[in-house]
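Next up is one chain by itself, shown in structure tokens, the form predicted alone.
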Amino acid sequence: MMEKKIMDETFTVPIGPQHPALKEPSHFRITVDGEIVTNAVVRLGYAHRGIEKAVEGRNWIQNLYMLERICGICSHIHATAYCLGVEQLAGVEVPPRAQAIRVLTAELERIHSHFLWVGVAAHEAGFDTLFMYIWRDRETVMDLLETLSGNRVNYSVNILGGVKFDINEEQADAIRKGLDYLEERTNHYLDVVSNDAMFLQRTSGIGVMTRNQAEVLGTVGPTARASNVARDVRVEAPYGAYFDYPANIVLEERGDLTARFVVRIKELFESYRLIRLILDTLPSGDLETRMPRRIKEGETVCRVEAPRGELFYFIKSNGTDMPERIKIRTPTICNMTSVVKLVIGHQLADVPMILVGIDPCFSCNDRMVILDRSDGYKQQWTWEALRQHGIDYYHEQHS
């Protein structure tokens, strides 16, 4: 009798850095046994733009413009984190009206970000009807941001020491009207993601992360809150006007993709509440205070709650008109570890949905690449040397 020997065969499926399912460049190596994922590795660094190095050669005011462009979706919160840190180093207190306008804009930006994410995630699930409807409604909040700041993407509301723009009664009424419409639509979307049978097939029970796993993996933002981890900087360590307008934390216990949708959509209602409260009780007073050109020597850490989670800024001043060091840690790097852990055991078709569940932003995430050579060679490059290296490399590739 001949014994039949069956051998397990595994395959590695590369996804990225250029791939139709990825809106930004990243590289995943997914090992599968049949259709089941057995291992996953992620490689980042494809969107490195040298912003942290660039800010060392520009003054404090110029860097505000640059840091806003780390991310087009959450530009305001980056500017807010930077301003709070610099103002703390300078010993400057921002007027209450300016603080309130900063928070109001941050909540409008959170609405924009969550609407955008739900649409993208619905598209990955094959639910293009939801994608098109929610992006149609997203235009409402983008119009409100344009009414307030003149811009639909990079709002440039912040300046060091305050804000550029005030809110008049006409703008306040437009915002209230827009929120009334968005709240009605949000109730509908919450019902869809909670009860639609087709949608639940792609999200319910997929990518389940327990509370203990979320804490061990260091997840932040809605990704953590969907696993019942009460982690929200607005609540844990209030900043700006959140002392006067406290936020309520939104939690879910299931920890699956459905919970991550529900948390983000419920957070929209909390943003609507905060914005209306600010509009009804907006403090009077100035919009800015005087800032010194040179920031006294020192260093500080600033934490804020971006739409994706905790945003962390380390700022060091040497007493000149330019920073010595600015280090930025964005939420994506904290949540990425959960992706490579959670995909194991799921089908390959579930990988894009588990990835999109953390709302990744690779351009936000890529700060710096360190090359560790085995011969121990180390060199600290200047900005000009880094620029010349890029030029030389480009010529080599196209010669």
Second form
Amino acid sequence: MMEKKIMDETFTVPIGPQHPALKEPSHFRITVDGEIVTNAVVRLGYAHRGIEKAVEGRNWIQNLYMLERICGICSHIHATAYCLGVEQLAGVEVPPRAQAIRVLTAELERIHSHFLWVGVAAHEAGFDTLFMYIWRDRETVMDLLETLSGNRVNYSVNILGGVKFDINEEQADAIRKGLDYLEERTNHYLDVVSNDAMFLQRTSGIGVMTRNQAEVLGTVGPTARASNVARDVRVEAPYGAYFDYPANIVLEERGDLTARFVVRIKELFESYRLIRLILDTLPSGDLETRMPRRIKEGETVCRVEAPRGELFYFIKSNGTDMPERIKIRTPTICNMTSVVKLVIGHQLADVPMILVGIDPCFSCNDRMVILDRSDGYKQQWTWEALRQHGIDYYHEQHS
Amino acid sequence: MTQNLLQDTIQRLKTWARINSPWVLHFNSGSCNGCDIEILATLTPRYDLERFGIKLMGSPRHADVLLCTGAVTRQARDRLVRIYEQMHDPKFVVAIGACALSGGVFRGCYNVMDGIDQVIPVHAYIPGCPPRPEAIIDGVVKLLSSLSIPTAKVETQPSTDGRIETKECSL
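Swap state to the form predicted together with its partner chain from the form predicted alone:
Below is the entire complex, every chain and molecule, led by the chain shown above.
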């Protein structure tokens, strides 16, 4: 009788917001039966800073720098999405050289982001040697970004209507040399993640997501591509210089963690190819066109492929020098549902690996959502109301 | 007299040990990740913070130094205070990045507290958006060298409104 009672009991393991396995604040409640996960609940919002409201009080140019700081890992792609949208609203054509430099920086950013991810994921697997080696090699691409823009993390390459810096032959050679080194190392890492027996035990057959599941759960980016879902904005709906420099899609079939490693590492080769192609055939011409201070009234939608998947911007202008509304949907929020689903049935020790498998970025995804199921709900939140709501909400949580 | 000498020697030994192997804890209080990846880069082979005996720990109870990034969102505030309280004395806080110093670009946003020092006492400020790994090393090393001075300010009692006041205490 007693024994049966113990068998039926489940235990809830709280993880986060501060936890060795999480570099960012988020909270998970994992219900376990022994070592097996039976349920998982995620609580987001620790990095919610209120950016969408804050951009409504700043002008178009200030917002560029604000939006770049949504995420320190994919800062360039946020700025690109915003610039493409605003340029579309203003009806401005960006010179081809500027478009190419944007794509070049975006691909360099993808390299740095994927290297970062492979390192962090190896760290979660307990393979710290790989983490250290990968991060040593990642410094090569950080140096290249620094050579180009002067900054290691927030490059500030984009301005509305163009880009800020040019590439000369010397820098192009430095990039080519850096890429040669990185390509050699990437071959080695591909070999490690697909053949190392110890590593495969942590990844092979773990967190398997079938193609159907990936589609139903609405995953995007490399997470979807590892389950053989051909979803890549660069290919489906090319933007900017991707018309002239088409990207090839990288797909894997297995849908487990190994496939997610392999997809991201193979995407690096695609990025190397694109960067080399751009450097060899960089169009000449201006770097920027003149942008009006006030943007014409209208609204637009802009989709780009961030390192983690599809990044979506909705921009609405009311004809002034400030936007009326900017809505951002980042790839992590699309992929987060898959984590909650996939961890069920796995061992607790696999949870960090499955979570890291989607390459989560909590600073990107923390937005406020109000659910009101009554019909005709319509309310515009003012700054003061939001502030008060925030204070009341946390007092309530705290008491 | 002998008692004092003994205590003095133990104190000096403790300070020596602390300076030579401070264990750090990293907490992201709503940062954009920019500073966090630079902290990680600081710990990896190119910059190798471990040559100063600095090691990244997972638990606040093992840590001497809290490396804190982000503008402190309202949700993360209570967690930050709790983590700070869980650390054992003497403890030191390093605020890393423009947001941690003053809120940075997010200063005045409805959900942020405008800097770490609004919530817990801070001993070293490292500016930059994000600071370069060299700047982080410099800040941490400066903090460590300040510890060799016999009395360094630290320590804390949370007051009723959640803020923590600083008082002087010896190492």
